[in-house]
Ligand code: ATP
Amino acid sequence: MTMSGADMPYSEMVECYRIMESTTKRGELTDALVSLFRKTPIDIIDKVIYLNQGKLYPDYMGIEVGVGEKLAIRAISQASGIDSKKVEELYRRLGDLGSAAEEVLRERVQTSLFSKQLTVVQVYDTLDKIARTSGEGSLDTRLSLLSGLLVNSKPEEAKYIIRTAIGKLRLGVADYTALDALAIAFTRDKSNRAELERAYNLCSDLGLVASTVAARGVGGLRAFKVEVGKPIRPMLAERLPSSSDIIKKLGGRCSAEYKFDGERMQIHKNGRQVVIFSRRLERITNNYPDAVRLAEDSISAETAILECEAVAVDSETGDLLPFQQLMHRRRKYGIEEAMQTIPISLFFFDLLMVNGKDMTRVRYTERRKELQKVVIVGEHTKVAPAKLITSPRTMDRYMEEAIQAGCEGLMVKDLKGTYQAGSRGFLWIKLKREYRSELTDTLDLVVVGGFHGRGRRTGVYGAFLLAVYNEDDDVFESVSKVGTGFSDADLERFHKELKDLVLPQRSPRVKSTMKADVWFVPKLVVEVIASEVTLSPIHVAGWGKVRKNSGLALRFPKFTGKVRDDKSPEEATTTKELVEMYRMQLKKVEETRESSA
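Could you show the structure of this chain alone, in the form predicted on its own?
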C-alpha cells in the first residue's frame, strides 16, 4: 500500500506495544518509545502520542472513543464471521477482549479480498469518527466503522484496536516516560525533559508538546503560555508533621490558609463562559452547574483562571461536610437533586491568570492580593481564610480555628513562592490534624497488586499491595500489604473497579520484591492509616534512604474507607514524604528520651 508522507503503518505502533507489554524495565519502555518516535512523521506525532495514551485527545477535551464491550463483541463477530456468543465465551475465558479479538481473527471464517495495510492515520481517524458519531442510527454506524477497521487488521493489530476502543489499552506508559522519550528522540539530550515538562504543565496536552518539539525544537516550547480553556497542571504540596518544622523550613514567616475537605477545582472564565476542571484535569463543568453559576456571579475579571475548593454544605445548619459527600456528583444523573439536598460553597485560594496576565510567575503575596480583588464575596463564594504566621504557637492556634470551622487543617505557603505548575515542593506545605500525632498518620497510596481472598473473602481480593510514588524515578514503590479496614461492600466494589486494570505481569512502573497474585495498572488511590513507619527488608519504598539494604513499610496499616477518586496516582504520598515521616518519628523518640532522662 502506498502511503502519504504524513503516515506510517499501524504495525509499527503494534510492535512498540508488544515490546512495552513484555518488559518490566522502565529503561526498555523508554527505548521502545524513542525508536517509535524517531520513525514517526512529524505531522502525525500528536496522533501517535494520543494513541499511546489510549485516547484521541487530551483529557480536558472530554472526548472518548466510548465503545462498550457489547458493541465491540458484535464488531469482532461481524469482522470474523464467528458467532458473537463464541466471542463472548472466549472473552470470559481470557479476561481480555483484545486478546479474544486477536485469537478470533486468527481463525476468521471470512477474509476481505481487498484488505489493506492499516496506517496510524486510518486507525486514528476511524476511532475519531466513532467517538463523534451520535444520534439516530449511530449504533449501526459505530458498529460498521469498528468492524471495517477489524476486517483490514492483522490479529495482533485487532488486539490493540479493541483495547483502545473500549478504553483498556493498559500499556503502563506514564506521561513522564513519554516526556523522557520525546526529549531523547527530538533533542538528543534527556536533560531537556525539563523544558518539555514545563510546556506540558502549562497546556496539559502531550500531543501538542510532542508536535512542537518535533517541529521546532526546544525553542518552540519556550513560547508556551497560560491560556483560558487549557487547564494548568496543579501545583502540589509537601508535608511536615509540626508547625515548628514548617516555620523553620519557610524561614520564620509564612501564610497559613484553611485547608478544606472538598473537591479541588480549576475554574476558567472567559466573559460569561465558565469551564471547570478537576485536579486530574477532567472537564467536570456538567457535574457542577451550581459552581458554574457561582463562578459567573463572583469572578469580576473578564478572563481569569482561579483555583478553589468546592465544599459540601449542610443545607440546614450551614456546616461544612466531608469530601465523600461530593462523590455522587461524578454520576450522570441526579445532579439537580443533589444540588438541592447538598449545596456547595466555593473557597478560592489562588489566581493563575487574570485578563491575559500570567500570574504563575508572580509571588504568592501578589497573587493573594489580586485574588481578593477578583473574587466577589457572597454567601457561597469566599476567599479561603489566611493568616500571616511568624511562630509555631500562632500556627497551632490557627490550626485549631481551622479544625473548629470544619477544615482538615492548614495549607502553609511561602510568601515569595511562585506557582510551580505540576510540581511538588516545600513552597506549599500541608499541616493536617493527624500529622501532629506521634503514632498515627494517613497516607494516600496506590493499589498496585492484589491477593486472592479466602473464607468469607473467597471470590474477591482479600488484601492489596500498596505503593508510594517516587517522583524522581517516576515509579511506584511497594510500602505495605493491607487487608484490614475493608467492608464486604468495599471488597466487592474494588473487585469490580480493578477488573479493568489487571495486567499479565508487574507494570514497569512498579518496584516490588513482594509478588502479588494479581498485578494492576497503578491508578486507584486509597487513603490508609498506620501506627508508624518502620524499616523493612521486604518493601522497597525509600530503599537505602535511611539504612543500607532496607526499605520502609507501614506498621498496622488500615484502609480508612476513603477512595481518593480526585487524585491521580502521581499525586499520592511520595517516597520523600515517607522518608521524612520516618525521620520525624525518630526525632520525636529522641526528644521523648531526652525529656524523660
Contents of the next structure:
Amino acid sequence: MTMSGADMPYSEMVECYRIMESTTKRGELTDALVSLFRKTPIDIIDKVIYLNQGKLYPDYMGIEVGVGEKLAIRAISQASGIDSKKVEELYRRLGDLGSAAEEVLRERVQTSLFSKQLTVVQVYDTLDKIARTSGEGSLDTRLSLLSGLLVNSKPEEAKYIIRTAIGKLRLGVADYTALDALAIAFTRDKSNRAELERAYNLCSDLGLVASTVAARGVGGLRAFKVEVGKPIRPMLAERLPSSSDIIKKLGGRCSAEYKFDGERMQIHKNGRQVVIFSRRLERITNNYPDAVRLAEDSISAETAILECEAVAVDSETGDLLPFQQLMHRRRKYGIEEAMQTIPISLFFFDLLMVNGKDMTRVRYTERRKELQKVVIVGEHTKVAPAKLITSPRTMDRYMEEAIQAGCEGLMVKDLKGTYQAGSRGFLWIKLKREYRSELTDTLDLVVVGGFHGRGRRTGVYGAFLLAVYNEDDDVFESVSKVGTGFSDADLERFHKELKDLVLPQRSPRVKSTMKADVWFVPKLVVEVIASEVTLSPIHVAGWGKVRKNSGLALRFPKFTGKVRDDKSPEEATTTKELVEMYRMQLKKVEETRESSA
Ligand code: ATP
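Following the display of the form predicted on its own, present the structure of the form predicted in complex with the named molecule.
Let us now look at the entire complex, which starts with that chain.
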C-alpha cells in the first residue's frame, strides 16, 4: 500500500460500518466509533467524520455528492462489466443499490488482479470531485470517476461507496453519538463531551470540532468562538402553562417579547455580504432575496450575526399572516412573484456577534441593548417588542396585545440569561394561546410509518404512525397514529415525498410495538395538535417514565396542515417534552379542581 500524507485504508471505515449496521445499541455504536477514531490520523479525522455521516461537508455548506441512481447503475455496470439491466434487476430484488453493487462486484468479469488498497482520502477526494463536477459534459466525468473508484474497491467497500454517493448511507449516527465517541477517543473522558457540545453548538461543524479536539484537546475547545459564516445552533425555549408559573420560575422579573409566527432566520452579515440560515441551519439566502435586501438596509454594524423571525404580511392591509402562508410562498410561487404577493417583515430578537465580539456569553439585557443599536428600524424591519414584567396580570395583558397584533403569544426571557446555543432551557419560556384552552401545545412529530388508505384514499396513505424523539437513546418512539386533518392534496404530497424514504423494515432508530404497513426513514416532521396527552399501553413514547408498563399517546390527534420543513427529525418534540406536557396537564386539572372546590 502506498499512501502519501496522512491516510488510512478505507477498509477500516468499512469495518466500523459493518459493526454499526449490525447493532442498535448505542454503547456498541459508540465503541465502534471510538476504535475507528483512535486509528485515524489527526489530519483526516474531519474527513472520516463527514464520511461516517454519509456527507463530505457540514450540512450548512449545502454540498452533496448527489449521484443519481441511473448514473450509479451505469458506473456499477462499467466497473464490473455486467450489463446495466442486470444491475437494475438485482437492485429491484434487493431493494438497495449498495447491496446490488456488492453482489455484482463479487461476480465481476474484469477482475483487476493488482487492485491496490483503497484509502479514505482517495474515496473522499473522488466523491468530492464528483460533487463539484457539474455543467455540460460533466456526466461522463462523474461516471468515470465513480466507476474508477469501484474498480479499485472490494465488493463490501463498493456497497458503502455507492450508498454514500447516492446519499443513502443511513448508519444512523446522530451528531451526539459522534460527540460522545470523540470525547472518549481524544480526551479519554466522556464528561468532556459538554465542551465538545458547546463548540459544536457554536459552529455546527462536527469535522471542525473533531480536528480541534484531536489536535489541541480540551483547551482548543474552550477557546472556541462564534464566527461569521458559521451557523450557530439556535437556542430553544421551554414552556410553562401560565404567566404566574413563568414569573415564579424567572425570579419575579423578566422580559416578555412578542412571539411571532414566521420562519426563524439567522442572518450573518460580513461587510457587504449577507448569508441567511434557516432554523435547521441550511443556507436559504437564495430563497429570500427580499430578506437579504432588508438585512442589508437594516444592520448598521460591519460584521454581525442576528436572529429574527421573518413573517409574511398581507400586502394590502399590512396585517401579519400565519406561518403556513410563508411556507406556501416557498413552494408555490416563483421567488419574484412571491415577493410581490406575500411580502415579509423581519422582527429581530437577538444579537449573537457584533464586529467580532462574541455576544453569546453576554446576558440578555446587554444583548438586547446592543441589538437596538445595531438594527435600523424601517417599515419592514423592527426589533421584536418587549416589556419588563413583574406581575402575572401585566403579562396576561401583554399576551392579549401580542395576539391582537397577530402573534402566537409571548416569548419570556430571563434578564440575566446568556445565549445557550443548541439547548432548550428555562432562560426562554414560551407562552401560547393554546395553553389556555383544553388543548395541549402543538407537537412536531416525525413520520415513521404509513397505513394504506381505503375508499377515497386508495393509492395514498390514509394514516401515519408518528413519533417523538428520545434524545437520551437517540431513537424515535411511537406516540400516535394520525389520520385526521389531512386534505387530499396533503395525502398526495406525502405519498410522493415519502416514496424515497421507504424502508424494507422498521428503522433501527424507531421504537414501536404498533406495526405500520410501510416503514420510513425518520425524516419528515409534521405539526399535530391534540386534546390531551394520555397514558397508553400501545405507544412506547416515554415508556415507564410516568407509570410502569405504560407509555404516552395523544387523544384526538389532528394534523394542523403545517409541515415542519424547517425542523430536522432530531428537532422534533422530544420524549422529555412530552412527559412535561403530561405533567403540566395534570397540574392544570388539579388547579381547576381546587378552584372549583
Ligand atoms: P422550538 O423552536 O422551540 O423547537 P417551534 O419551532 O415549534 O419550537 P415554538 O415552540 O412555537 O416554535 O417557539 C419557538 C420559536 O419562536 C423560535 O424558534 C422562533 O422561531 C420563534 N420566535 C418568535 N418570536 C420570537 C422571539 N421574540 N424570541 C425568540 N423566538 C421567537
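Rigid core: the largest C-alpha set superposing within 1.5 Å between the two forms. Computed from a prediction, not measured in an experiment: that's the story for all the values here. Residue numbers count along the first chain shown, from 1.
Residue 451 is among the residues whose C-alpha shifts by 2 Å or more between the two forms once the rigid core is aligned. For residue 365, the Cα coordinates differ by under 2 angstroms between the two forms after the core has been superposed.
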